[in-house]
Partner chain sequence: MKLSLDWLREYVALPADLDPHQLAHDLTMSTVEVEGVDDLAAGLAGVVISEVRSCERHPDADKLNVCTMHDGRTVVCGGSNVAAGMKVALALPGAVVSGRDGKPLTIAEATVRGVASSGMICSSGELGLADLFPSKGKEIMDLTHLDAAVGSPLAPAIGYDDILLEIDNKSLTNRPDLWGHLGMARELAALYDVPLSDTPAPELPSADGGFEVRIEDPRCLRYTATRVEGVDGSAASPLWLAARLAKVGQRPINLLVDLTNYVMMSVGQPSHAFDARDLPERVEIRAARDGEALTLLDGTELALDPQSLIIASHEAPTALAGVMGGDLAVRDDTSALWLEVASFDHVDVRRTARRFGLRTESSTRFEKGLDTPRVEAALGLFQDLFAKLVPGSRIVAHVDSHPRPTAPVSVSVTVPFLHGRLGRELGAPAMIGLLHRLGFCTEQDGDALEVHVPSWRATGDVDLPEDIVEEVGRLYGFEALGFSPPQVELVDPVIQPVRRMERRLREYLAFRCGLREVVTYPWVSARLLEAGGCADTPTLGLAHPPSPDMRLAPSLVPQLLSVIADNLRYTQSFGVFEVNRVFHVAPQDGPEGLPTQPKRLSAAVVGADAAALFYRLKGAVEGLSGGVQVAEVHCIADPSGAPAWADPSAVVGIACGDTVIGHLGVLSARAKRLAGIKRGEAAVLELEVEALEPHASRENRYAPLPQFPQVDFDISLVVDRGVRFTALREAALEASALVLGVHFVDEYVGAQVPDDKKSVTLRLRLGAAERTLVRDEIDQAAAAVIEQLSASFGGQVRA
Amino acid sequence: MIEQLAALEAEALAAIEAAPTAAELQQVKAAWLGKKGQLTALLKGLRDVAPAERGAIGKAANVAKQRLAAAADARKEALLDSVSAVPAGFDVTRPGTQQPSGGLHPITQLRYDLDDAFTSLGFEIYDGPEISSELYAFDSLNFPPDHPARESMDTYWLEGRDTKTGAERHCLRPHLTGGSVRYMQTHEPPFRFVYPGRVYRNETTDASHERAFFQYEALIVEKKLPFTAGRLLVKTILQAVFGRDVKVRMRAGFFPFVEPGFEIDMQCLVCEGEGCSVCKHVGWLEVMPGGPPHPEVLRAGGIDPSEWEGFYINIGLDRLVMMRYGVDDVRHFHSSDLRFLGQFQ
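Structure please, single chain, the form predicted on its own?
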């Protein structure tokens, strides 16, 4: 049987070397080394061999099998190396096909740019839940019980709102400011942080309003913080966003969570202050409320207002994007129209 093994091995090696393709090589390998191959069939005759000779024959069969497997692997590599990666008739000098590429949504890009600007000023980036409650959205922010913002005409309340109050009455967050109270309750002052995210309002959409839009809130709490620091913060951030100095004005305004409160406007960059539909032909666009946190808000956050003071700003991110790119309708950014969004890649 040793002679038979040697003859079989020689014949199999010749068949392996003669295989012209990888597919035919696989057939040769199966014909000689497979479960129904010729080597397996030959070894079935071991039961007829004297027990004293079986060990030597089995060892010789294993060696032959290893040599044949190695030869098949080497032939496969040789066949693969011999095949050209370029199809026949293909012109390698022809320009390739341009592959489509994606990009960040312009609102997302502006958020990242603001993140960079604020972190360079030592701010922490905070994130909070989009499902809020009456406690954080209104009670902790000094909203009176009869404030119209608590009504369903303005806020999206979740099921069960008529039978629950406070922390048990849930809603889609109508603003980000409630998240600042969550932050204050879990951090020790002094601190400075930003809080970006999507908010939801039950209102009619138009060129400058959406039902689901993005805000970007910042809060500084220090022992002593002059009011001029807040104005400088606004100017610095807008300059970082637009790459140039932006005219800003601050008007007295009422917001329950700040005292005193301010409407912070920037000159409309769509019309450069001349007046257009975006700024309602006044040349200015409201981009954020701001001011020092109301003492009741600091108390809700576990901070003593007699020892600490601060400054809020709440940026309307969508409106800043409109200013950045000179777009006169915010609804374009929420339309999922790839023809429009593809311009910003």
Given for the second form:
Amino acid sequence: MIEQLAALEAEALAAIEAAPTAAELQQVKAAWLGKKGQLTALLKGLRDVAPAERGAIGKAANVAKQRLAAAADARKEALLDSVSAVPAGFDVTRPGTQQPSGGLHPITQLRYDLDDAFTSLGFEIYDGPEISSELYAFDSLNFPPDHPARESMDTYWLEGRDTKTGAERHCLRPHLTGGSVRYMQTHEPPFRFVYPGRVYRNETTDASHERAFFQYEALIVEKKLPFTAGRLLVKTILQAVFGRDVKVRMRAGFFPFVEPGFEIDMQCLVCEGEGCSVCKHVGWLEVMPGGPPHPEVLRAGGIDPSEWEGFYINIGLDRLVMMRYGVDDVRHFHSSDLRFLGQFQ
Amino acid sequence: MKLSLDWLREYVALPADLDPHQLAHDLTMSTVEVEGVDDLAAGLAGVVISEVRSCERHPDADKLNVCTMHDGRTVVCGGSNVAAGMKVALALPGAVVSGRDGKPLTIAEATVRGVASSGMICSSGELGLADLFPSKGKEIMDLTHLDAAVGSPLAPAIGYDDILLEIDNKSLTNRPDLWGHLGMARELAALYDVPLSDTPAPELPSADGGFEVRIEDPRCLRYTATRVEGVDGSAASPLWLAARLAKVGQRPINLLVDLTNYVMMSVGQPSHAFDARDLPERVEIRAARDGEALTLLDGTELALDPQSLIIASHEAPTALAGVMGGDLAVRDDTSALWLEVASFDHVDVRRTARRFGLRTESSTRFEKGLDTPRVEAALGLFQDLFAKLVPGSRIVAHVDSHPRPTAPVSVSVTVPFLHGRLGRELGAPAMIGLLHRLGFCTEQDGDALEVHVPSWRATGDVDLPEDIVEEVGRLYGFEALGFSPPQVELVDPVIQPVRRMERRLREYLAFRCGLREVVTYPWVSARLLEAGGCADTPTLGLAHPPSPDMRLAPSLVPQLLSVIADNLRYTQSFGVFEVNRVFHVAPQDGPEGLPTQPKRLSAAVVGADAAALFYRLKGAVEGLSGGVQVAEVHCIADPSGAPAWADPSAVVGIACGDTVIGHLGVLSARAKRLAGIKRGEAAVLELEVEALEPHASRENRYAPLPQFPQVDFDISLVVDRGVRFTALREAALEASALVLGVHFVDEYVGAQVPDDKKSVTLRLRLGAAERTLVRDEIDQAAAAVIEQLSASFGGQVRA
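Next up, the form predicted in complex with its partner chain. The previous block was the form predicted on its own.
Up next: the whole complex, starting with the chain shown before.
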């Protein structure tokens, strides 16, 4: 009977281990350990066993019963632990749920990158009026009285104001530099600030010309500011923004508000200077004019040019963003087309 | 402007092995932007001078001829003038010419109607030489009179073994001296430190020939008239001279006109050749009188007025000073000239050219500001050219009236100033050497330098110490000056809460609220203004707007509506925002009286369910204060002054404290119709950004966690549709002191409730600060709330 018991236990253990679900485990348990279970039936047969053997067999049967109960409990826990919260055939290859697809305009993104670079160098961020006057847009900036940019053809003069002069002749600002004179008039040097914003030119639009575009101007005024320091500043900023070594070259260029004036080129990051469609096969991109403020501009800002030196840079944001992403048409920036804007995260 | 390298080399001894691209780079870095380097000979590669040995009618085509060329090859030619014995330009297979549509065409071995053809006999147009070799109809280029060996390449034989440099004119505006080959040669001589051959000095007769130059207007700075006799108005220019003009884009006309153009392209000084018969006694340089008229060389009739400076003879205008001559020009039978070489005020020339819409090579140069001594350089070159090219010509009289010579300019600088500005100590001798190379003279006294500016740089270009810094720097090489760290004064930390707030606002809307930032133009059409509720708002206009009905927008909503309409063409649900300035008629304080230009935020969410969109955008407003770190912002129902674009039954005011700073609402059906929004719904908001009050730092305070447990329980009640959540909340809060909060869970309108009712589910939070609630208290509080809500709103309530 001992042998019978051992065989039964082995069989029951195998059935417990094989039970695939908690419900079936319950059935297995009943089939062996229940009132009508096989083990119970076997134990009922004890009556027929010789009394001398009865004690030993009874003991063995109880041990077997306990072992089977423990095995069933362990199996039950294992089955409960492996229950899944998802239905059968759950598809892990389906795309995840999309997050709300908001984002900043690509011009704003670059602007904030520049803000971070400049503010880390202690620059202040300045903001000024978008409708300005001839006084600040031209007179203060050393534009000669007959400069063509003053004509209606190039500047958006306000209706009813276009025939007036100076402070009374209002326009959508044609550049940011006039605003820097406003800053100078209200602050004591030394200072350094940046001045991001949108500017306007009355011109025919095409893939590389816009009526409204973005500039980012920086001005630093100190007791001493040699050309070589301005050059290092330019390089540092571009490096901070693009996160890598950037080759910069400065060449002679003429702008009324700086003296001497420079065109500042940056080696094309797309082709590393080899020449590609983004840089029109030149290897360099004109990114900004710059240079020390013209003495007349400092004077207009109430600053004595014999005492103070400075350095302007005036970054054209549109072109830089176009290079950053390989955008081929400047008009996209004002299109508000979400198929375009949605590409910038 | 185009410059010929060959022409430049006439004046400057450039290194023989100088790569034109290197030259272009060097000029770009130090002086002007070179936009292109064009190898003319490369463009004519594979084009040779050939001779037609025999020419027979094509067997199968009336208008084609089969020609046997000098080397025995056969070429089928459709030229109307082709004939045996003619010297022609032959493009060999592989050569590229200009095709019928102007596109490049590569010549290949071909069979033309059954006859093999190995090349093409070219017309001047096909080689880009139409100016130099004018032709009619289908004529090919006849080179019979060209002194060049048959079989040799075409380019050198016609002076086209040359490089053209294309200069960006914008980069030349401040350099009047560079508007000619001599000026650029002078610059290159300085750049490479090589010798310059200037034009010969003129030796002119002292006799005035009884001619009078009467300058009656200060806008004429100098006027010289030189009489040349023994010329032939019908003579053509020699090929080399015509080729030089054609290469730089100046069409050759006849020798006398070409000479004036040649001198202009050389020394940058415009001039004008009058037939001496048209100026019998004198010229007057004066303001035109009202009613006077002038017919220009090109046939245009100008009505003159006293603003116009003219050259007149016998009371009749003959030229618009510095801009263009009249129709009385050199003619075939011209045998004597009065040659005008003069100088005019640059501002006046620019104004006149602009007023009449006449931009000429002459006005382009004058308006930059030409120095008066340049007249001598032009006369010297004229004298030299007449002697060489017009045998028998004699300069017999010369009159020079020079009331306003270019004033000498000198600039005082010091060596330390130059060193300080450059950032590198080059030393006085090196800097003086660089200035001398550029034609400046210097007087040194210790550290002080008196720099005398050459006349060609003295018309406004160089007059400041900073200009001297530039001259030294660019000739030394800006790149070679190196880097140095800026020495800056330590300043206080920059704290700018408003700037930081604007950035947080954008980032909150983009990244927290899932909206996409857009940027729109500040001008909008009248239709959008009306749609955006601005029909009655006074607006500012532009003198020359991008299109006639565009006005400057006093709100960002009109543009936003167009953004919605445009994007609905591609997508059905989206969210956008814009932070930008708007423009109001009311003037600001201050001397300029500029228009007020407040900064606004606009936003829209677009989709199918207007109510859901409204609540989504409202959620964005309610989260603003925490998300952007600004003083509390909330929405108020039944706002006054709700905007016309909003549906009156779904609009709230946005307030900061007691001040309404904007509105949020569902876009009205009318606004949608006016803006062309044909489907979908939108919730829109606009608020004043500058009314938001940024915290100086993060202001939220820690609240201790509750010491005793709190319990939530939900109740639903069916009430009239008009009952508001705020009323329910107030009532629930009043019902029991244990109610700590009332939160909105859900609202249902539909088949399960009567038509005029809605079911609202609220979640109440119960608790007490000093103890744990027992079951009875919770039940009593819930019962109190239910009783209160039933009493107040008559609704059926179930917990």
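Take the two forms, superpose them, and find the largest set of C-alpha atoms that agree within 1.5 Å; that set is the rigid core. Numbering follows the first chain given and starts at 1. Fair warning: this is a prediction, and the values are worked out from it, not measured in the lab.
The rigid-core alignment places the CA of Arg299 less than 2 Å apart between these two forms. Once both forms are fitted on their rigid core, the CA atom of Glu188 lies less than 2 Å apart between these two forms.
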